[in-house]
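As a starting point, one isolated chain is supplied in structure tokens, in the form predicted on its own.
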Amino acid sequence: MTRQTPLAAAPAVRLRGVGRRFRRTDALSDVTLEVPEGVVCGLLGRNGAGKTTLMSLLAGHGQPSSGSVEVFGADPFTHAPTTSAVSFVRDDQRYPDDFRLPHLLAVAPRFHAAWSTERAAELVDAFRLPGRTDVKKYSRGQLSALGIVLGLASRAPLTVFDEPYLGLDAGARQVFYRQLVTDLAEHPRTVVVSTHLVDEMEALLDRVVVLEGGRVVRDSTVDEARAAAYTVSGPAAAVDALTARLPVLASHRLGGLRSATVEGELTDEVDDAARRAGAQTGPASLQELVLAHGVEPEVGVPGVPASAAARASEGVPA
């Protein structure tokens, strides 16, 4: 399931020395973007990286403590018609108690001039979601696909979603990104989503933004993004000569074998040299290149930052 990558266009968004401080902690700093119109861009990062606050101020549901948003061309905190150019549906998002489907379908044209009420049916359909149940006895897959339906059927200019798959099992993820392939295509616009499942929707993105403690560390195309680094692996001693001297970005170390993520081109010379030395060479994944940024370096190899590989083995999601 992939898309076709659109032209470049004018920026959606655009953010300039973005800051957001709550009391004495920095959740964005200094952040400068811009996601071009018509893409899907993909908001990556480890929990607490920022991702939810940089959403948020895309919505206009606070300002910056320092720099400048603007979404179209405008300030979405203070200007109204930006505001409701923008859906955003959080992982958390909350309904009226006594609210049930009937309700939020209802209520939801009143806040997006072009919500399509065919979409949504479809849409329910699509996730058999129930009408007759209260929203607040949703389980969280439930509550997932209703924030998509939402998402999808509001044809906002600006689609934010914040991880849009809790709880959703891999059937109805597929759902998810079929749906989403196929709205885009009928009805392009901009969409901004968190993810952790990056392998899942590597394919769907077009730009990917890594957050790390609030700080933007890669901003690129996904083509870009995937010709950043490479990963080296074989027995521990070929490789740590191979990338003695290399920006290693994290390191995985298994018995007496190791792999490492390498921040560069992959060069013809270089898989020479590793295939000499006994090892073997390869684009790294998105997945690996996000894992690989935030981490700690290991202790008694120089060069090496490797606490990844902890946690890669013990299944943190990036």
The other form holds:
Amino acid sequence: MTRQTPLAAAPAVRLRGVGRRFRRTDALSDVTLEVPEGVVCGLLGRNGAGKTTLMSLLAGHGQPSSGSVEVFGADPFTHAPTTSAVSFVRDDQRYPDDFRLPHLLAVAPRFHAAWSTERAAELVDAFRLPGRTDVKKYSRGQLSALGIVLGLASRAPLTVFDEPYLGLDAGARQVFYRQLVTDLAEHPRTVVVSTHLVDEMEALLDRVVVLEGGRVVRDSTVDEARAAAYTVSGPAAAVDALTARLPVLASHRLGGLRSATVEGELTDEVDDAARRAGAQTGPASLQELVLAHGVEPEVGVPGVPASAAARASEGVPA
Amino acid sequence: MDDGRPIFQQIADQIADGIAAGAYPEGTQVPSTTELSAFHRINPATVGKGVNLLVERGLLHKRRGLGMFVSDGARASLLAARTAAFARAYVRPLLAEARALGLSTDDVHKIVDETADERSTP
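Please give the other form, namely the form predicted in complex with the partner chain, since only the form predicted on its own has been shown so far.
Below is the whole assembly, all chains and molecules, this chain first.
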């Protein structure tokens, strides 16, 4: 893979203190993170958390209001070779009127040096994308499939997918996942992908970045994230007693039962204590961890991140 | 594939189970990282980490340019490890459940014998 980078050892992505302001809204605030080269990084968080804004900055589609964005050690907004090292297919990507699939496939290699005609053909076939329909008449699922074709076949050193599964049925999503991992095994590169399908896509990811209200609330490997929380469930009184002094991220009640997601490591001591109290412990899924960082805004206290508000309101009957 | 443990460990366990069950006999090749990734739809780096775990344990070895192969003695070593873990993995949970139900150790012995008899006389 050839890249025009001033710093050979630079990570694929490096953001330092990045803010992005739209009128009076901060879409991103003080975002500092790195994505090492060659990893698949999931960008998670509720709608409006800043995922698409962050991805636009990586693609050089805009500039941060503060802080710095580096892709392979250079500014993607001003450094043209870096811009072409990034493939970013927006979920609302527009194409020229009366463009059909063959036009796009003919043009795409001009933007991406490593473009794979074979992979593109294989994907078009797998998704059964029609070649004789104007792309602007494609369905939501067909547009998503097209975005996946353009993103994967680009073999761009940094490939960015914004909720690439919208409108795809379960079978088509499995096609995407299989093609993604197969192509990555043969041609390792860096991928950033935003998703709400956390359970379904977790196994594809090396790292996760969780955004909440424009801020990074978690940036770690998937394994670290999964080890960062656990669930305690059982009779409400037992769970109340067990978690009274612990940082509870989220909590659900069902009649006399309660399930709490607790931040921290699930140790044998925790497990033993729970069992003695008649409760059960289990690893929290990545999905639970993400949901814990995105509790409904209306229960949040203004100006307080939702997860902190959830912690503060813990134990206070609603 | 998800039982809460890290995915690379689940991949390693699954290959190890295949070796223990004789699905991957000693000296034969196990599926490649690409094949395992595509089959399970799992990140290739995660698969690689799982496979490396088995290399470190001496159960698999790499043949340059060819792939990963099951080492001699891998099956015996896996079965020995599982035998050692048998009490913790199976007997302790069994006794814990028996206690919760108010069954004595003698009751458990009796149930084990009866179940074994049922299995041997169809």
